[in-house]
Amino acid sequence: MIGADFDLFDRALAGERCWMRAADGTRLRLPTGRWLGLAGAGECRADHALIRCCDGPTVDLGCGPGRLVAALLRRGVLALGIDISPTAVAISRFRGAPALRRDLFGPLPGAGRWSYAILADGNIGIGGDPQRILARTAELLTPDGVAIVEFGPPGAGSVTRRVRLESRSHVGSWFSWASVGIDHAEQLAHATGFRVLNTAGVGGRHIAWLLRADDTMKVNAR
């Protein structure tokens, strides 16, 4: 997202409607309430879920306002949120969570030596290729980290489209999102060097846990 997407993204999160359209005309409106915090209560056991298993340091790629972060910090676990986004990465530090700005695929602290890294809010499909961002993911990981990735619904398919971001007043550009189901979560790891520990469906919402190693069973996340 560039220029006037970030400009739309930060109104999203100082309160306005803004949606993400697709070439097809298709539109879904940003879960902003979720990604600050203030959602309901099956959006709280879903993000429980995401983060209960992180005993170690944990980057959260595509981190937003820093929602999972402080929830980490406030349980005396290591964290760090990335996000490209100058806004979100104010909110989060103000809410006391660390974050820096910077591209997901450029230099980051720690690679190699993060033992969890999560892909929550439908990160898997940045740059609208899936395949890409978990390899990354890998990269940060110790060898037998964990991946801790959030899909879409089962059936969803697994799909890249031009979308944008709108609001009744500002028009965003263009740029490439994909969306994945949980059921091509194991064709996913196996193309990334990952494998699937488990799966589990919480708040209407779908998270995949994926192991680096083949060896070594980090997480009971059932």
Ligand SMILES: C[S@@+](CC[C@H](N)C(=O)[O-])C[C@H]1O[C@@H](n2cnc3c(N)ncnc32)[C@H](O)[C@@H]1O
Given for the second form:
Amino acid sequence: MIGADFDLFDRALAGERCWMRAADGTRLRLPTGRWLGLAGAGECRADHALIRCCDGPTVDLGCGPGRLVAALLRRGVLALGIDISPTAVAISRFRGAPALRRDLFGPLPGAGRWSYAILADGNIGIGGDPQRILARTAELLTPDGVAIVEFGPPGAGSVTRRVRLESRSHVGSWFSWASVGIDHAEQLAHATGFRVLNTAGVGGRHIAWLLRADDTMKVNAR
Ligand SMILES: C[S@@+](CC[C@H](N)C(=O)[O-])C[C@H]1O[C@@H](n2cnc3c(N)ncnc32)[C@H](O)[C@@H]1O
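Structure of the form predicted in complex with this ligand, given the form predicted on its own:
Everything in the complex follows now, all chains and molecules, and the chain you saw is the first one.
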């Protein structure tokens, strides 16, 4: 969300009704309830699926209010959230989940040493360039690390749009946001040096587990 009006994202997390407006005029709801961990059973199942395999150091990129980091810590897994929003980081820390206020494209602790990196809930779209964010994710992982990436539904295509955040009283500036359907996971993984280990649809959400393509040992071990 580089270039976005983070003030509006912070307002949304603080409870103000905000939405994302695309350049063609369409309005998309911001699922703040899900980000805050207030959503229903389907969402819980999807969250559980996202972190189920994490048994080593895990970084959640664009962690929002930190519900996945908190769940990992409860299981005894070392985890860290990264988010550029001060409100997201404050809520995350408040619930006991460590988080750093950083741009995920900038310097981060543990680069090259994370066993798992999570891009949940549309974060493959951050910056409007899915190849760039996956390449960045690869830099953060160990050579046999796994990227856990949430995609859009099949048929959603691979689209980058100009969007902005709005509320009744505020309008943010335009920024680029991408959405990628799960049926594009293989192609995107291939283009960024990953291979798809597995995919799953859980509670209406779509997750792919991506392994660095050159790490055949880990593929064979699974
Ligand atoms: C769609 S929300 C997803 C939140 C979280 N993953 C979840 O599932 O609750 C996107 C998050 O990414 C963060 N973000 C956007 N651009 C970022 C960047 N360049 N670096 C770090 N965080 C970023 C936003 O602040 C926001 O919290």
